[in-house]
Amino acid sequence: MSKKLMKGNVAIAEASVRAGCEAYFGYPITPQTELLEYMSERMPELGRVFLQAESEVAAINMVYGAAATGVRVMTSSSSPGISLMQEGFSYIAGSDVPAVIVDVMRGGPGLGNIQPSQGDYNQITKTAGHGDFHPIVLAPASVQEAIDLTVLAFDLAEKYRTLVFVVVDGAIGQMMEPAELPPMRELPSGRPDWALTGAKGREKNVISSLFLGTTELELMNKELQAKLAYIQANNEIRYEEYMTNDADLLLVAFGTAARVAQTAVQHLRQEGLKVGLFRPITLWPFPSRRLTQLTYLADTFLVVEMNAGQMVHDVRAAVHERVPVHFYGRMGGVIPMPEEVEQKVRELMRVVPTEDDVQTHQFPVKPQAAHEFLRM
């Protein structure tokens, strides 16, 4: 299948089509309003069920009742729109049932503005909902890679029955790039044991989030916590490599950022700098025990993140203070440049002066002895 150049927000929409999404639900906000679009013409012309509902709110609601008969089911939002759906997260985490849920990130806190930002990352991986649950958090960093793994959350979603996020920031919305999508699939003939149908002569299911009882609640949440033990013990780890091997310092980024920070990478081996980038793919669960063995490899981590330093936090706990964890990083739907990360690189490598070099005296050594400097 040949490739085609697409927009980001549109190929996300074309891939759940493909990989059997039979229920949309959405409302309006930009950056992702064209995914909106693109499903309220796509989905009817396929008998599919798409519906543009009066708030986010009232959305969320709709992909429960959907997911509670066991369609595949998605919405899409904003941040400020993420914010208002996460108490029916929470119901639908609470119930075992599978949503796909696509966030394109823009500035923020508040209204903010409609810029690519990554400050969702905690309202994501963090606080999806109240109560103790995390949904699977993808995290793709191109146009191709939205496509594959839309297609992957809505098997993600179905095989353990639990929300399963892709997150976007605002620029690969609305970036265009070459990509392929892969064949349609079909619609199942039939629904899942679990789900709503009518009862049809057998026991009536019953899916709930209300167990009003302490010992049934509790109960509740020990099933649900060994179910989230699984999915991280079960391969749905997932993150990239770019030159770790033999880095003195490594880069830890995603999104776009990661994209921002690979050339950065490239830039500086040219210097002759070993630096390296690690990408998480999956921000839940977070590939901790891979950064945790790559301290062995490197001796300074660098975050970069398109925030005020979200998923630093994570880094730092598989990090162990084994190694110094920095965070470099640009707000408010600003998106850092190259130049800003090597820059920065050049520094902690003490390759150029930096303002506590210049009032300790300690100025900076040749780029091909930074390795040694770091471990004096």
Given for the second form:
Amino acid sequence: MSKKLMKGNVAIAEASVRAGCEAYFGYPITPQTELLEYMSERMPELGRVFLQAESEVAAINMVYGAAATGVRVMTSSSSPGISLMQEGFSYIAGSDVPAVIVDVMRGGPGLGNIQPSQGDYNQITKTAGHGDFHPIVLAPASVQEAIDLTVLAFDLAEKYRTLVFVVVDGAIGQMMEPAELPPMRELPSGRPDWALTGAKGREKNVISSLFLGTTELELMNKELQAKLAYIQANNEIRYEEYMTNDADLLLVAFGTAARVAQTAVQHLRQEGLKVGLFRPITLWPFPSRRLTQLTYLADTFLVVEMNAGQMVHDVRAAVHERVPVHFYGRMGGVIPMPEEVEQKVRELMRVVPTEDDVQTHQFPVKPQAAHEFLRM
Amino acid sequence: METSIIIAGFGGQGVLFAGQLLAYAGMDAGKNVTWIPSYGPEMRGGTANCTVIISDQPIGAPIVAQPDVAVVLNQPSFDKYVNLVKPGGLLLVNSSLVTSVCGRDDIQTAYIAANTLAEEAGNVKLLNMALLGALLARRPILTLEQLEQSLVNHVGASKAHLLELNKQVLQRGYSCQ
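Next up, the form predicted in complex with the partner chain. The previous block was the form predicted alone.
Shown next: the complete complex, the earlier chain at its head.
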């Protein structure tokens, strides 16, 4: 099949249709709205359900209801809308039903703005709702990957009966790139045996997150934690490495920040600096083990995010203080430029003096690099 | 080889479509491309711009601080980008609406009266095509034929009657000194 030039939001929408999404519930919000708009036309065309709810709270509870009947269901929103949906996420997690959520992140907190951001990292990976659970979180960095991971999201949700998030920033939602769509899947003929399908001729199924007894609720929690541990152990950790083999300094970034970091690596390599990029694709489960291994290779880490520093805490936890983990980020919907990242790397590798160096009259510390600097 | 192009002007001047057409043509020519708009609470008459990157290699950042080429369709865009074009780069100015002259001698500058060119051809709305033509004459990242073919491939049925005129304006821009 040939490639088409597609906008991220539209690509995610069509990918979900082809992955067999049977019902979509949502509420418009920029920079995600093209996704909902596309679904409003496409789903009825296929005889599937599209419903614009009266609010995000209503939309996520409709998702919960549809998920309980065993259909492939999704919603999409952007940061403030995702915040509103949190109660529903927790109910879905507590009920062990599968659902796919797309978050096209924008600048926050509050209403913030509609520019690209990665400020929802903590909200989605750590605190997607009350109680103890994590969704699986997939973070594409291109339109093609957004398509591939959306399809994967439905499969993982069903396989583990869990919430799966696809998180992109507004840039990937709005950007156009050539990409290839997967073939259209046939919809399943039956429903899973746990689903609410009318209990005619069988024992009734109960889908609920209400367990009033402490013993029961603790047991339910233990089972949920066992499932999450199984997901972590079951090869669901995904990441990509770029020029890490001989890297002295390792950049760690996801989504659009990783694209920026990749360009920075290309430029810095031309200067002879050994820099590599580690890009987590699953933000939960987080690729901690591989990052620990990479501390034996690179002696400095620099995390680049479009927020005040959220994933950096997971990176620090992963490397057990074996190497210093630095951070560079922009907030407020600003995408960092590769040049900013490059400058930060040069400072860390002491190719150029830092502000502190200048104030304390220190010269760059790496002898070879200092030599280069003095020649400049 | 990687070329970054920023096209900027008023909403309604065809800034976003001009960028998309470049991206389509780049894709059809088998290159890697990205197109990213400035998006915001903006409407017709406000400012709009998009960044297009066309490359033989996979593209990292879809945005650039210093573009290789800036195509500025109005005065505010000229003011914003005149000093951002990378040394050795190209600044294409719609001199129908921009009265300033670029004072830099480290970039190539061309002044195209795009509104006039398009109007003479029969439709002032096609000024974006005049500038794309002028761009390809100075930076052969794609051939004129490739761009014309992409017009044919990607212009919707509702605009099909404008196809010939689009091509004419493209060619006028291409031949414009």
